[in-house]
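Below, in structure tokens: the form predicted on its own, a single chain.
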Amino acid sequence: MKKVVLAYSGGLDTSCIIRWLKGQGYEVICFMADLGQGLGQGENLEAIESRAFAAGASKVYIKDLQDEFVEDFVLPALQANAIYEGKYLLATALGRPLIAKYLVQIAHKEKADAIAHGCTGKGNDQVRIEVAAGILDARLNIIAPVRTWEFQSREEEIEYAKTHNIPIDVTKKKPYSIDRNIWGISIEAGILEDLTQEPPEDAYMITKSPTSQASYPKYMEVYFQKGVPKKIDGRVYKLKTLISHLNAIGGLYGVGRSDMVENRLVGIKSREIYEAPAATILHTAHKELEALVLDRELSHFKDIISLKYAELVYNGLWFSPLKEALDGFVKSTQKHVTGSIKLKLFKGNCVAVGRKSAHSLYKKELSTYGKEDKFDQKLAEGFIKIWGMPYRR
């Protein structure tokens, strides 16, 4: 019998996929990645694992990948200042290549013929998983049942699950499609598809409405060492714990919400709302620290690299040669990104209000207009003449 490794979420689609693949003659091995999406909250891991077996899985792998996710995927994107189309902090996009990596590893271990996923035919995630897996092992077949199977609606899937005694929870009907990990939450569908409507508060999961907050701000100081966030208000944290801590604080102050119409890789526009408190805080702090320690030419060129890096991540090219080459550039820019940024969180906003670094290129004696001024202003005339010389007629 042929073997397939399925990226399993525990939900309706992938539970039905297990049984469907068995009907196609496959032995199904499930893989679930814990990327900090709250596995075990409200429904324990044993229940999810039992559901997979009840649906027909022969084996279930559940792996806690949170540390690997934040250190090997989130951190490089943070250091690259990678934000897609100015708003999306790439939480879901960063998780998919890691999932693909382990799908391939487990397929090798189990001597499977194929891997499978439950992504739809018009989303980005199908591309991210399949391209990443193809780069890692082009010999593996990829099966995407949702693109080809006979079901036309959620109701048909529910009926299929009942017929085959697949234990699913159909009482908690959510109007939104949600993907969550420790770096952020992606929310779509339902009323969000009406572009004239403001996202309702029940769409958000970890951030409170900015209008509901107290009338006083929250101040904090984030310390980086060579581009890696290490401390909050002087206290050292492991990266995963630091991100979780900032998610909690930022969420209380309504920080990290975004509402955007984005260009999907497959050619359509979609409306997505995102929650990413920690990502917003850390991107703000990291960018401000770089502004202090990077010279002008490096800083401006890095902005160009950041845009391309974000596109590569969004488009599923994490394991591509270009992204690997850009990682080398980004890493080289971080050697002086050490210091502290003081931030103010207030009514959904996160702004830098203080900066400090031993590698600071800011010189008060050159910038000041006070009596400490050491800038020789007489030199400006010659500089302007030389600078403007090519443009004189």
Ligand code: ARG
Given for the second form:
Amino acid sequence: MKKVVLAYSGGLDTSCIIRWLKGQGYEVICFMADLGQGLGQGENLEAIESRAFAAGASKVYIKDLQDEFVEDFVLPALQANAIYEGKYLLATALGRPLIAKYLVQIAHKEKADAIAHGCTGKGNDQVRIEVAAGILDARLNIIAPVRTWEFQSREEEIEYAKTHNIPIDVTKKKPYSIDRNIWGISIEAGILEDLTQEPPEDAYMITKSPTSQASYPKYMEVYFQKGVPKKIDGRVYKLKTLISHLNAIGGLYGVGRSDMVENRLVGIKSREIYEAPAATILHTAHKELEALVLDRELSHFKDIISLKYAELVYNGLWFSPLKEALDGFVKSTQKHVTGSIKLKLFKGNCVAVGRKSAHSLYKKELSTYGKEDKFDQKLAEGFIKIWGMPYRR
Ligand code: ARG
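Alongside the form predicted on its own that was just displayed, please also present the structure of the form predicted in complex with ligand ARG.
Below, the chain from earlier opens the complete complex, with every other chain and molecule after it.
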């Protein structure tokens, strides 16, 4: 019998996919990646697992990949200052290559012929999973049932699940399409498709409304060592815990919301809202620290690299040679990114209000307008003459 490893979420689509793939003559092995989406928080894991078996899975793998996710995927993107189209901190996009990596790994272990996923044919995620898997093992077949199967609507899927005795919990379905992991939440569909409408409060899951908050700000200090966030207010955390902690605090102050119309790789413009409190805080602090310790040439050049890096992540090219080469560049820029940034969180904003680093290139005796001034102003005249010389006629 042919074998397939399916990226299983526990929801309606992927549960129906199990049964559907069986109908195509496959033995179905399910893989669930825990990337910090809150697995087991609402519905317990046993219930999700038994749904997979009830739908016809022969085996279910559940792996907690949160540490690997933050260390090997989130951290490099943070150090690269990778932000897509100025607003999206790439939570969903960063999770996909990791899921693909394990789909391939489990397929090898189980001697499977194919891998499968529940992405639609209109999004970026199908591209990310398939391109990543293809780079890791070009021989594996890829099955994307949602692109080809007969169901036209959610109602038809629910009908199918009923006829095949797949226990589905359809009661508490939100009117949105949501993807969540520890780095952030992506929310689309429903009323959000109307570009004239402000996102309703109920669309947000982990950030409080900036208008409903205390009238006092929250100060905190984030310490980085060679580009790795290590401490908050002097306390050491491992990366995963540090991120969870910042999600909780940032969420309370409404930090990390964004509402954007973005360009998908497949050519569609779509409206999506995001919540990423920790990512927003860490990106803000990291960028501020770099402003202090990187020289002008490196800093400006790195901004160009950041754009490209974000594009590669967004477009599913995580395992590409260019992305690997850029990682080498980014790593070398982090040598001196050690120091502390004091932040102020207030009504949805997060701004740097204090900076400290032993590698700081800021020299007060040069920038000051006070009497400690050491800058030789007479030198400016010659500098300006030579600098402007090529343009004089
Ligand atoms: N637009 C984001 C991306 O392409 C998120 C996609 C998944 N979003 C969702 N709401 N399910 O990375």
